[in-house]
Each structure stands twice: as C-alpha cells, then as structure tokens.
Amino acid sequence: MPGNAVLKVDNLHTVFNTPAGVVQAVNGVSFTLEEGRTLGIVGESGCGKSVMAHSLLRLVDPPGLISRGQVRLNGYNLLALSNEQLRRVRGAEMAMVFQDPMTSLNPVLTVGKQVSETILSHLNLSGLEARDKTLALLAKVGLPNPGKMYNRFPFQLSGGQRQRVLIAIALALQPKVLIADEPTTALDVTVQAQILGELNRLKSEFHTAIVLITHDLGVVAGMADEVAVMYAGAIVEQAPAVEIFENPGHPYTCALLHSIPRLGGANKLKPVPGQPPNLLELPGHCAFAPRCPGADKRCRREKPVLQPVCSGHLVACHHPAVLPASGAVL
C-alpha cells in the first residue's frame, strides 16, 4: 500500500552554460514519490534522465547549474541546504547507485574499506563494528563469501559484483530514498535479473522509495509502481505502470512502446522517427511536434502542459490518445 510522500520535486530546472549557449537539460520536472514505491523514469538517451537524477542530490558540477525549483525530502528543500547539511543527508537519507560501477568505485581501496568509510562518516561506530556491519551488508546484497569480498579491489570483481557493492554502499545507512541510475547497464540479462531482484527485496525490507532511471521499458515493467516518461528535459507523461503500458496517452510514449522487440516477431520494429530537439534551442511549442504524425497547427504554436486525462494519469499533449496502443502491453 502507498505510504507517506517522502520526496517532492517541484519545477526543477538544470542548465549547462556552454560557449554555444545555455543547454536546458532539465526543464520543469515535478513529481511526488511515496515510501516503499518505485518511480521509473524512462526516455531516450539525452532526454535529461541522469542529469535530473544528479540534480536531486546536487551532484551537478559546473558548467551545470540548478537554476530553480525545489527538491523536498520529508519537507525540507535540499537545494536550500548548506554543503555541510547536505553532506549529512547524502547516504543517510537519500543515496544513489551510479551508472558505471567501475568508475564509481575507488580502484585503490578495497571493497570493505569503501563500504566501511560510508558507515563511519555518519555513524559513531568503532572500526570493528563498521567491519561487522559491512560484512552483513555484503551478504545482504547477495555477494558470496563476504569475508573474502571485503579485502578485494574493484578490478577483482565482476560487473554484477561491483554493482552489488554500490547497492551495499547506497543502503548502508538505510536511506529513505534510493536513486538508481541505469543500475543494469552493461550487465547480461541473468545478472540484470539478480540485481533488480535485490533492489525489490531490499525495498520490501527497508520500505525504501526508489527512483529508477532507465531506458529499458522491460525493466520498468517489472520494477516500477509508477512511470514518468521524459522528453527534451521534461516529463510528458506520468501514470501507474500498468496504465502506461496498457493505455499510453502521449504519442512519444506510444512510439517508445512500438519500438520494443517482441518474442515471435509478429510486430515489426518501428523506430521513433526524426531526431530529438536541440536543447540549446528548445521551441516555445510542443518539442515532440516535428516527430509526431498527429501534430497540427496548435501543436506547433502552443506548448502543452502536464495535466490529468483520467485519475492518476497525466499527459502533456494537446491531443492525448484515449485508446490502448496495439500490442503495447509487455
């Protein structure tokens, strides 16, 4: 059952000031996440998913800048905290599993040292107590022989094992919100299933809310309670996961669903036509209009706003679909 809202993002904007101009990477994103629930964020590469994820924890480096908006965790705005206050929040109340485990882990420190450092930086524990907690975490995320894993370096682990170490670090302090940025990238399907299974199991155990960033709609179908579809830095559709797959309302969502390969080959793949817009020059009208077969004069003149088309289903489109897309259900 849904619980209390732990994370509220309101009108978040993140830009990159470049010699060519201002890149509008995140353009007015808003959503609410409840405890024990998973929100899947999907979209093409370059749509702003990862920048949005990093913005939630203020991990955007120059020339990136969070220009406006609010990120409220249990009521207080993370964007208004001092660096010292934010340091106490990161890891303890909101944590992140980064996209590339090889570059996210320190290559010259053992796995055990890296997990223990996270624990010792927030909790008043002895080195021995931190070691015991680390061993328990390594076992909890499914790593075999935690005692040996504790003394290994990242290069001595497989991709799936490194990803589990990142999950152990992220969950070391039982945060209220976990951001998983493409947690199964470059992993084979068997390891993907294991990693996603661990996330689901740990979510159930700790009642952690998860923001799952991915381009894989199959992963979203199996993991998410709710789905937000991003395009050109903005959310263009948001609904419960079942509703998204059975009754997509935005033409971009429909196009994404039709681009998924299916067993049996009954449906020919239909790539999304055209190219995403230049984030340096976002139009004042619907950003998807040049790629949309149903676009009309209004679409090329007015920018649609995200609004409800039915209970719990929001769509930013002047002409939202009302019938399920054929073959959309995964």
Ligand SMILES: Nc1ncnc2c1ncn2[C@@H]1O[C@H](COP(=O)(O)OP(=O)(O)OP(=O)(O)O)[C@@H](O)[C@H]1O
Contents of the next structure:
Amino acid sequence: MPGNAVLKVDNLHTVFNTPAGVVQAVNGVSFTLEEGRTLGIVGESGCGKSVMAHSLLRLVDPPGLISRGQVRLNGYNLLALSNEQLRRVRGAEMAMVFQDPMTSLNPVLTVGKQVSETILSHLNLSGLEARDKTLALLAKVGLPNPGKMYNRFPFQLSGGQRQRVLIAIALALQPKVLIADEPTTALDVTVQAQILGELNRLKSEFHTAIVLITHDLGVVAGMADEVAVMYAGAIVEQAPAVEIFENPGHPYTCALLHSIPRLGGANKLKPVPGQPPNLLELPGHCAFAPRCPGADKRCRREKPVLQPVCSGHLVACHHPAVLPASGAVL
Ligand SMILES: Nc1ncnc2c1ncn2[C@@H]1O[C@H](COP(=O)(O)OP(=O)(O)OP(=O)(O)O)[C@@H](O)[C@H]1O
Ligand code: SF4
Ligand SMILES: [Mg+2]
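Please could you give me the other form, the form predicted in complex with the named molecule, since above is the form predicted alone?
Starting with the chain above, the whole complex follows.
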C-alpha cells in the first residue's frame, strides 16, 4: 500500500552561470519519497548529487541558480517560500548532513553550544534540558567524552567527529526528511555502523524519509528501499534496491555494478571507462552514448526519457536491459 508522500521533486534544474558558460549541474530531476522510506542516490563524481541535495533545501550559492522545477514538502513548494518561512522548515522539517561538515558548522561556536542552540530554537526545552539532551546525543553518535567535546570548537575536531556533530543535530530535531550527503565517508567502519543504525532508528521511530547519497554500494544495499542512479545531472534509472542490484536496466548502472571489486572488501563505486559529458554543452541526445557499448543511431539522435520498464522500475534508455524477471507488469 503506498504511504504518505512527504517529498515530491518535479523537473528540478540547477545551473551555474560561469565565465565559461552555463554549467547544467541538475537537469530535470523528479522523484517522490514516502515517509519512512530511504532513497539511495548513486553516480560517479561530478554527476550532480550534491548540487541536487543542496537544491532541495535551496542552499545553492551564487553563481548557482535553481532555474526550473518544484520541491514540495508535505504539499508546499519550498522554492516559493520566503527566506523566513524557509528558515523554519530547515532543521525541523528537512535537515541535511553535508559531505563537508565544516560548511554547516559555525567556526566560532563550541560544539555543545551549536547543538543545544539548534535544539532550543526548535524544541520547547529549558537551557539545562537542552544541555543534557546535547550530551546524550554526542554520546549516542559515538563521540568520546561528550563533556569535553561540548566545549570544543569545530576546528579542534577531526572531519569524522564534525560529521557526527551534524548527525547529532539531525537526530535531535527528528526531521520529516533528512538529506544525507556521504554521511559516513569520513568515518571508520565501527562508527559508520553506529551512525547508519541511528539513521535507521530515525526512520523506524519517527518515520523520517531519507535521501542518502553515497559511493558505497554496501551502504546502499543495507539502507535503501529505492535507488536512483544519476548521470550528467539526471536520474537515468530508479527502482527498488533489490531490483537495481539483480536486474539493472540502464547500461550505465550495469557498468557501475560490474565495477564493484569482487575481492578486497571495498564496495565503492569505481570509474566507468570513458569520460562523463561536459556539463557546459550537454547533447540533445543520450548523454551516455559516447561511453555506451550499445549506442546506435537513435541514441545519438533522441534523448531517452525516464519511463517504466516494469512496475516501479524506471529507466531512461532506448534499449533497456531489464529482464522481465520480477514478473511485474506495467
Ligand atoms: N560553484 C560552482 N560553479 C560551477 N560549477 C559547479 C559549482 N559547484 C558545482 N559545480 C559543478 O556541478 C557539477 C555537479 O557537482 P556535484 O558536487 O553535485 O557532484 P557530485 O555528484 O556530488 O560529486 P561527488 O561524488 O564528487 O561529491 C560538477 O560538474 C561541478 O563541477
Ligand atoms: S539510450 Fe542508447 S546510448 Fe543511451 S544508454 Fe541506452 S543504449 Fe546506451
Ligand atoms: Mg558530492
């Protein structure tokens, strides 16, 4: 039974106006996320994952510009809100854990102050209660000696520790939607497992919907209900996680999956042979064609649109490789 759709992204476009021309970083991304579900987003470096994530919260700085589209959170369009309305939505309703935690921490405030001030600005607690809650959260995300950590400044922490502070803030606010951009990349395996466990707890206890961007296919397999594969600023395939791994339909997804090393334990995405397209001059046809073994004349003439190949499985390709294995029908 379909759940309640909390986040609806429709035809989102984000560009950067640079001296060299217009960089088309996000190119018509659409998806719907239901409460309590996790959408994993994968794709090689530079394909637009972080710009898309920032666009969802209107956090793209000039020369970046959201040029088209809608982002609807519980029905209202975030792109149409005033700055004051948006400020209230950020954190409490939709929170983000960034790839680079330094950009979202205040360098002149101690860690404890910024977690407790965030708590105080969104929850009705006394200063002492906020302090206790902060200490408990710092412990929960695996920071050693929370009492000491409370009085440290961000620059006195490692990258991984800063990442955990951001996650502590997100846990405190229990947002409806959490956008997590490589939340565990800088962390060792044990802490990574703890953090992923906390994200799952947010999801099961508070029905938080999560957009999880990661290079780690092991994390995707363990966390995501659905997976979207991005290429050149667009989603080229989207399906339930199991379906993506067992029955990939887009040649780019197939190449990404084949690039997983069988031995050695690493689950990181590896480069696919060939170069991604220049985002300053995207072609009017399939952007993957120069790297695609199956490209034909039609692929070099017509742009494929993202459409269902079987139930719940969307592919943007003129010649999708999906087998009717799931038994699903359109
Ligand atoms: N300020 C900017 N000015 C111009 N181009 C930009 C700017 N910020 C990002 N871009 C471009 O937007 C594209 C998408 O970048 P983005 O950071 O979203 O990639 P990503 O998929 O998150 O990569 P990674 O996996 O390395 O984090 C890149 O080609 C990048 O060069
Ligand atoms: S549309 Fe053609 S070139 Fe593009 S991914 Fe599909 S088969 Fe390859
Ligand atoms: Mg990124």
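Whichever C-alpha set is largest while still superposing within 1.5 Å between the two forms counts as the rigid core. Residue numbers count along the first chain shown, from 1. This is a predicted model, so every value here is computed, not measured.
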{"property": "Displaced residue check between these two forms: Phe245, CA, 2 Å or over, core reference", "result": "no"}
{"property": "Rigid core fit then Lys148 CA moved by 2 Å or more between these two forms", "result": "yes"}
{"property": "Core superposition between these two forms, C-alpha change of Leu157 at least 2 Å", "result": "yes"}
{"property": "Core superposition result - C-alpha of Ser126, shift between these two forms, Å", "result": "3.0"}
